[in-house]
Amino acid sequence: MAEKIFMPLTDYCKLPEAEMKRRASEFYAEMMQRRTVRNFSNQPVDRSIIENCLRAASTAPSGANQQPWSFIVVSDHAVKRQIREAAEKIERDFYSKEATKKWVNDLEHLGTVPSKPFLETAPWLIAIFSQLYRYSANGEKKKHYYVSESVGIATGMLITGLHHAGLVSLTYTPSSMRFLNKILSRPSNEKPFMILVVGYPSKDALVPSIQKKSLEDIAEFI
């Protein structure tokens, strides 16, 4: 068995309750300003901003601390075009199927269509992969635990970090994403989880007029 190594919790700082309330309120107000956008500017974003947001995402908790995620960050226009072409082919097939008409109708108020120009326009695409398993140094296959939960938490923290830094993002999940393994040369133990489109909104960006559920609708205190 692996040796158990623990260390004192030295970085935690207990705050006065008034300060905690202020921080919680301000953070809620900041996150209420976050919007998913589909209209991106091609204005460059400094790589160091993306790097620090990824570092923040990597602090997420994960099953057995296995950190089963890979973030493949794409700025090369030729690669972004490949991703767009592959994604739009899948989208056209998806939108044309009779079985998905209800799904498409449910998405209509969000303005989704088969064309995905943001995949080329935005300065950064972050392809997020779930590592289903890994191999040890001696070649032994090692299972990962709570992969979807772990990667989902890290992705949420990444989206939050990008918003906090002043950027906008779009969570994009085509119905089939295995084309990303080929385009980005990812191994078979990695499963595409999401494409996160990142940048600045275009000057004429529009977002759907939607509301979030109230606290009473989502939570129950017992």
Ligand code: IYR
Second form
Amino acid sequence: MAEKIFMPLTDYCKLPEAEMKRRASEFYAEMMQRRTVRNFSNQPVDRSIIENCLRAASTAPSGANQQPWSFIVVSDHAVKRQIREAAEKIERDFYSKEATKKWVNDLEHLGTVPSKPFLETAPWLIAIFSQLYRYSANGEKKKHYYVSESVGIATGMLITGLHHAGLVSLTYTPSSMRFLNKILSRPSNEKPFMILVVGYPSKDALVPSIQKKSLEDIAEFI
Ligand code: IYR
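Let's see the other form, the form predicted together with the ligand, since the form predicted on its own is already up.
Following is the full complex, with the preceding chain placed first.
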């Protein structure tokens, strides 16, 4: 059986209530400024910023602390081009198929199209993979728990960190992302979760004029 090691919670710092209120309200204001962006500048972003955002994301809680995620960070232009070509092939299918007609209709207000130039323009593509299981040192297959919850939380924290650092991102999910395993040489226990496109917005970037639901619409206090 694994040994249990506990230590005092020395890092927790209880704040005065006024300070907590100020922080919560300022954080809300900061998060309201976040927008998903599809028009990227090709201006480079220093790798250390991405690294620290990934370190922050990796502090996320996860099922049994298994941390079932891999972040494959792409700046190489030839690899970005390969990803764009594979993704656009899937998108052309998605936008033209009868089976997805309703879905495509629901996306109309976002103005999305099969062409994905941001996959080449943006300085960083972060391909996020869920590790469905792993092999232990003795070759035993080990199940991972609550994988999509864990990877979803880490991804949310990454998006938040990138925004806090002054960058913009796009959560991009072509419907079927298995091509990423091949292009990025990932093992079959890893399932692509999302491509996070990261960089600066282009000068002429446009975003759809959309609203978030109100607190009353999303929450109930009982
Ligand atoms: N993957 C396609 C379609 C798409 C799907 C959803 I759900 C969106 O919120 C936006 C787009 C595309 O990126 O065009």
